[in-house]
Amino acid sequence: MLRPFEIHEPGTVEEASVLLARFGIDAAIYAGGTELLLIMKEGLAHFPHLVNIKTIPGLDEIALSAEGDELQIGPLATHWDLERSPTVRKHAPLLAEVESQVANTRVRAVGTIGGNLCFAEPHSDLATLLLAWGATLELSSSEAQRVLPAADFTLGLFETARQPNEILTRIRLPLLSENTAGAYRKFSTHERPMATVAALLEVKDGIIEDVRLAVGSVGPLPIRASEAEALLRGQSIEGATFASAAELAASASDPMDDLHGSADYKRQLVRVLTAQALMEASGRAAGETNEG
């Protein structure tokens, strides 16, 4: 049962930041509310003050940057918005593909990308994808603005680098080059994934020039499988040792035993999903599909 709380409706990011600073630990940002209201109903947390940022214009925008080199996403864009956006489908089809797999229809219709990232729940599709993508996140307060790589944003279980008076105001995704292809694989038994893998391969003249591989949902935060990436760089796409790379990714994943499964089971999931994601990305790079 929800305990009483007051909703504040600022008109600007600056006003919202001032409210967050004023109420401190008694305040939380309210956007889609899919995670926040759940933990409040369960009695796991209580915030007497909710700062509703849905009243701030422009935080749901999805557009290309003025330079045309990155996709800029407002934190209030819902999963449904991103899945169906013509701009996303044209310039970042892999993002639209992943958004279509998030949770269920109700969550996709209400839940926001900003809320998903800021809640830092470990079983996140988007945290894994954006880590591999090399996304950056713009944080704003009444005092300053800063930009963080996605790799530096999530610090641990339900913990991010966002300061109490800061608001996530924009997610920036660099557009992938024409010779870069990606794939995303996950395993779920319920709505939350048990293991997630995102792979991006940059291929030129049949050689893997760069690879970005992220593993998530098996530990407190997603990680880059750097040893697996190093193994694949410079290899021929036809002769690439994806099985060996998958083994390295599984070893690096450091999964936890929990209700979703044992560490050994999750490590095997990572092994299988990594091989699948790399194979799919390599097929897309070779032109076998027009996605990625």
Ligand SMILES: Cc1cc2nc3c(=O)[nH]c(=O)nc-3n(C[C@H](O)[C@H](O)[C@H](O)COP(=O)(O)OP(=O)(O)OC[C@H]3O[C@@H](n4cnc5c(N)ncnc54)[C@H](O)[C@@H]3O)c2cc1C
Second form
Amino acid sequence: MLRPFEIHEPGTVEEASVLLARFGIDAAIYAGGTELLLIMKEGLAHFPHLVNIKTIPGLDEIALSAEGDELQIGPLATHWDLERSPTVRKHAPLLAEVESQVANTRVRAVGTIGGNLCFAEPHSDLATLLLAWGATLELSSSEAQRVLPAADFTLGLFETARQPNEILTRIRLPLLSENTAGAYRKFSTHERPMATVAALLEVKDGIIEDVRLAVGSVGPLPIRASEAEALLRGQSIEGATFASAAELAASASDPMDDLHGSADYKRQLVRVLTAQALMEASGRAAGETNEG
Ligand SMILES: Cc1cc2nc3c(=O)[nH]c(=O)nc-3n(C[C@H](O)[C@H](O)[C@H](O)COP(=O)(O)OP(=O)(O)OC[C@H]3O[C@@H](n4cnc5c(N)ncnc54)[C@H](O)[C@@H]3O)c2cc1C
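Switching from the form predicted on its own: structure of the form predicted together with the named molecule?
Let us now look at the entire complex, which starts with that chain.
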């Protein structure tokens, strides 16, 4: 049962930050509420003060930057907004594709990308994708604004680099070069994924110039599979050793035993999903489809 709380409705990010600083550990930011209200209903946490950031105009905007080189996503954009946005579908179709597979319709309709990232629940599709993508996150308080790479934002299980008075105000996604193709693979038996893999391949004249590979949902936070990336860099796309790269990604993934499955089972999932994601990205790079 929900214990009583007071809702605050700031009109600006600065006001929200001041409220968060004033109420300290008694306050939480309230976006879609799909995680927050659940833990409050289950009595796992109680916040007497909820700071509803949906009253701040503009935080749900999705737009191309003035320079046209990155997608700028407001934290209040819901999974549904991102799945259906013509701007996202045109400039970052892989994001729209991943968003269409998040959770269920009810959660996608109200759950936000900002809430997903800030909650740092380990079974996050977006955390894995944005790590591989090299996204950056803008955090704002009444005192300052800073920009962090996605790689430095998630610190562990339900833990981020966000300070208590900071609000995630923008997610910046650099547009992929025309030589870059991506693919995403996940495996779920419940609503949240048990293993996730994102692969981005930059291919020029048949050679893999760059590769970014992230593995998530098997451990406390997503990781880059750097040894697998190093193996593939410089290989020809035709003869690329994707199976060996998948083996390295599985070894690096450091899975946990939990209710979703054993560590060995998850390691095997990573092996399979990595090989599939790399194959699909290479097919896309070769022009088999223009998604991603
Ligand atoms: C049944 C179910 C299935 C799910 N399946 C998946 C899945 O398959 N894949 C996946 O990736 N995710 C999944 N999720 C997670 C889902 O994506 C999140 O619940 C949702 O995106 C959270 O957004 P929200 O706006 O509801 O966050 P809220 O519940 O409002 O907030 C979550 C946390 O983030 C903080 N917060 C929110 N916005 C900000 C901000 N802008 N700045 C700073 N802090 C902020 C809040 O204070 C709170 O601590 C699932 C969730 C549920 C309930």
